[in-house]
Amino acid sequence: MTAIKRLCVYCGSSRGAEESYRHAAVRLGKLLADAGIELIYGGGRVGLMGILADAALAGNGRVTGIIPTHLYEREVAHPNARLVVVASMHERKQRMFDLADGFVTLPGGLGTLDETIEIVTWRQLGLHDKPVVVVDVAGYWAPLAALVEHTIAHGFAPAAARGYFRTVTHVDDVLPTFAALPEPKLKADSSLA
């Protein structure tokens, strides 16, 4: 059983076409703050990275982001999250990883799946064994269940890529799913705590 007390969530800085992605990311934020799970997250107030903080605010929960000085500089830090400022977007994913007890993708764009693509493969080089779960909203993220398949099938990833994630359709399973997985070996760095 996998115990989650920092939650790092990848998701759009921008709100998306549908309607079902702003809902998820309310409904994830509200979830964190009932469970007392910490949002670990890209610091923004934009896109569903702010409708997801916004909720876990709403709800008390704890919000850190993780933010770099240029995007910070912008304006676009949330400005009632506890931030921590980096240097850059590597610092930033580095970062993340060493806070997070597991990691969630909603919707979001290139950096989204930069962000999910990157921490699945550091789970198949073995640098860690954190669980990843994705919330196939709407059925966005089926293009990348496909893609992993066409690599499996075309020689470039084993058949064990399948399990270097879980993938839900509703982000209500997600808390379940993390609960049934087994503890990772690696911990949260605590530094921040």
Contents of the next structure:
Amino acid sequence: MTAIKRLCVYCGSSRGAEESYRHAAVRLGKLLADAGIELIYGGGRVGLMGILADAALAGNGRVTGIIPTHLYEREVAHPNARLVVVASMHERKQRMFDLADGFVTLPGGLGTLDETIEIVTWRQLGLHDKPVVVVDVAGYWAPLAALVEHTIAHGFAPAAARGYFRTVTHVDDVLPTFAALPEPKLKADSSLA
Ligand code: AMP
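For the form predicted together with adenosine monophosphate (AMP) instead of the form predicted alone, what are the coordinates?
And the full complex, kicking off with our chain again.
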């Protein structure tokens, strides 16, 4: 059973086309706050990121945003989150990784995809075994699952790749899924990542 104190959530800096994405972000923010789990995220106030952080803050949750200097204005740094301002995207991703006990992906765009794939490939490389949960809101991430199957079918990824992340269809399943997963055994060596 994995004890989660801090969860890193990757999600869109846009709101996306469906209301269900917004509902999922609001619900996850509330669930984290209620569970006393600190939200680690990209630090912006825009899109699903902002909706998620607002919901966690509204529930008196602890929210830490990691934001690079050059995105401080573009992603409108959240005024009420505890902000850590870093020099680069690489440093942002590293700090988010270091702080988090696990990772959640909500719907998002290319940045969200990049962050999710990176954390999964770090897992493939044995750099960590922190759990990763993808929330397939309204089937949004079905193409990601299909792409992973494609890489396996064509001999570019091991069958074990299916186990590098879990997929749930509703945010209410996120925390029970983490709770049911085994405790990470590896001491993540962030200097390798
Ligand atoms: P998006 O899903 O494209 O809206 O981006 C979500 C978050 O990922 C935002 O905070 C972006 O700043 C961040 N992001 C965008 N591009 C990248 C990238 N190449 N590497 C890492 N993060 C990114």
